[in-house]
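Below sits a lone chain in structure tokens, taken as the form predicted on its own.
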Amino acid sequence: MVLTETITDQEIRLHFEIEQFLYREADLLDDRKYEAWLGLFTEDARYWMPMRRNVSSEELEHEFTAERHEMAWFDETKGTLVDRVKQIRTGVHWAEEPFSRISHVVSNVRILEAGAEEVRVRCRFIVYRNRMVEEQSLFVGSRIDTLRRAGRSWQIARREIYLDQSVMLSKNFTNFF
């Protein structure tokens, strides 16, 4: 099969743009920024992440729990962002003392829906995070970023997290991603 559509030079670059962008936000979390990670969000930015449920092929759409109207595991705002961050930095934060290393891969970025001001983006991701000496944390799943244009760069307007996973084995969930 030969792929016969054209990509312009302005897709190119935009695509491009937002790899950059997403690839410099996870290097902020590995490097413990999260001043300047937060800095990626608009103010009025939604951070969501459903459950997910073990479903029949038949009830696929009522795998994800729904937004606003049942649990999630996250869903949070850019305050809650900022209070989570404030607690981490405390210093006695007990799921995050000392600190976990911890590594996002972000890949196979697309862009669903392009417009002026605003790019809606799907990528898969990994993190994976080591705390003390023996415990470990894969995550894996997709995102869906809705990016508004803020000047010659690009804020995280919403955040919606779909994890691979229906059951949580971490002992805790304080990272981001």
The other form holds:
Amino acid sequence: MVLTETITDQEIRLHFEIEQFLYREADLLDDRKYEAWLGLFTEDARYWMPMRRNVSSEELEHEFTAERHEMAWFDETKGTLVDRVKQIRTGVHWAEEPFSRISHVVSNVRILEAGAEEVRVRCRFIVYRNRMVEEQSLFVGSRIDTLRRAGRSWQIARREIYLDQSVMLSKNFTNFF
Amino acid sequence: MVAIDRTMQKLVDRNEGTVSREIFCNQDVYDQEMQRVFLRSWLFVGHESQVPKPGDFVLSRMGEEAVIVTRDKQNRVHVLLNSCRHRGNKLCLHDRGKSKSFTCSFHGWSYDSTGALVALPYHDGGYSEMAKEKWGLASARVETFEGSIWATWDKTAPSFVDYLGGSELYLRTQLLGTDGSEDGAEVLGGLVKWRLGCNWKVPCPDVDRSHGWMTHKSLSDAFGVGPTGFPVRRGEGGGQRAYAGSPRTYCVAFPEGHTMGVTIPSDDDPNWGDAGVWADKPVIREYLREKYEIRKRRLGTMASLSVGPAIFPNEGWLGRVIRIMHPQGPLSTEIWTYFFVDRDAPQEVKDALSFYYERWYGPGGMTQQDDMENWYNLTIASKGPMARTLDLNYQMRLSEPPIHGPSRFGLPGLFTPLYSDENHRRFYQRWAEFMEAKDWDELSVRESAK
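Form predicted on its own already given; the form predicted in complex with the partner chain follows:
After this comes the whole thing, all chains and molecules, with the earlier chain placed first.
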């Protein structure tokens, strides 16, 4: 949504709808309702989290690793996300047994493009993970989601996750973003 | 010696098959190993495909310290300590790039890609008496080996090939292209780097085959696959038997401290080319099969030799992936992971391989996540004063003498069955030798297991 002098009711309605969708999604994750969370993704969904480098300001095009052709922290399809949930549900995935305590804070929600069927929306995330006793991880960054209209709600067709770290400072990613 | 009342040889008791937990958490031990192990060993710093052209550079590490890997105008590779000789500032601030020179952001001392000090701007003649040639960057000894780049600070260390001892054959094998070509491999863009709360040695010795069935149980339970995505063999004996691997796979160690799993060649190996993993990806399977036919013509029987050589001290392999355990204090490690593909492979094959690597390896990998959980938790549970008094057990097949490599292939190394702690015992024994030896005269291995 571009801030203009007149914001239409339709724009406000769309913004509210998208925000509520993202908040509900965060709740599903933090409540460990992973199967319901998977239901929010389209069958052709892509979930991509590139790595970042410290590069010269003249070479910013190389800051992020290239999609598909270079390594990424995550490059998932709906199928591999389903696999990850299946692994967590075995009860012997030690990296999440017992479960971590995770909170997703989603903020700075801004609609970049609104089409008839799809919207592109940017937000910031703060993901806090506390594991066992003293282990803490803090993941901060931004997301660009492409949401596709699905009946009266939305589905995630594409998620780009941009973490504000170069060397990952936690021992593993057992959480979703 | 350390602030604890034991010598290095007692901290690592080869005869008892025990290792003290102090070597994984004691600050004094750590400070000493940074000097005695990391200043004297040959260390992996990268691959030539990361610096293909003159002027290219990439940041790397040797132990705790950052180094710049450069390629100069004459096409030679240099490994330079990333610390300005003037006031010690960090010199190169970028992970990679292209630059003829490196200029310090403090007073502007400037060095070329060989490390020579080439410019001292705005000093008003104040350095006219200074011998600039003495103030170049610290430059390590460098050797390249089948495209991989190794460096050491020790001028008295043996050549890299002598350092490898009999494991040269295995490291060479691992760095070849799938078709057996000598410069056929390249590193995929994007090194996976992350921090982990355990001592650098914990992930080092290879192979620890007995952990897989338990640590990675979630993979076999959920998908019927092992740690690298291969379908597990469901045989008698249940889960543990499922991870037994090929009956042709052995633990192989060298007196130089290098440890690895070796699958000896076979004329008929249906699993070669990752057939099990690529069952539903015909493009990849066909590519690998075609390249493997060329490999067979090039290498003969040895085409199907399969290895994962962990070169002492901190290099190791998982499939076609190198991981380096950089020490970051006694209780912390920064792991760097390099993913290899065939340089000339079609983009579709490279993309499928990076997708595959992302599945299993690194901090998001469905396999390695669980390794890291254990390595972290064993650190937490071992650093207390009572825990430190209890030595760790490396006694599996303690009294079984190593068998020599199957003579049909003339393979070097000390072979033990796959389920054995002999590789770990060899690794820690070598570590103790490094910690006690005064110099490379004492460290030289008289007779390698060639």
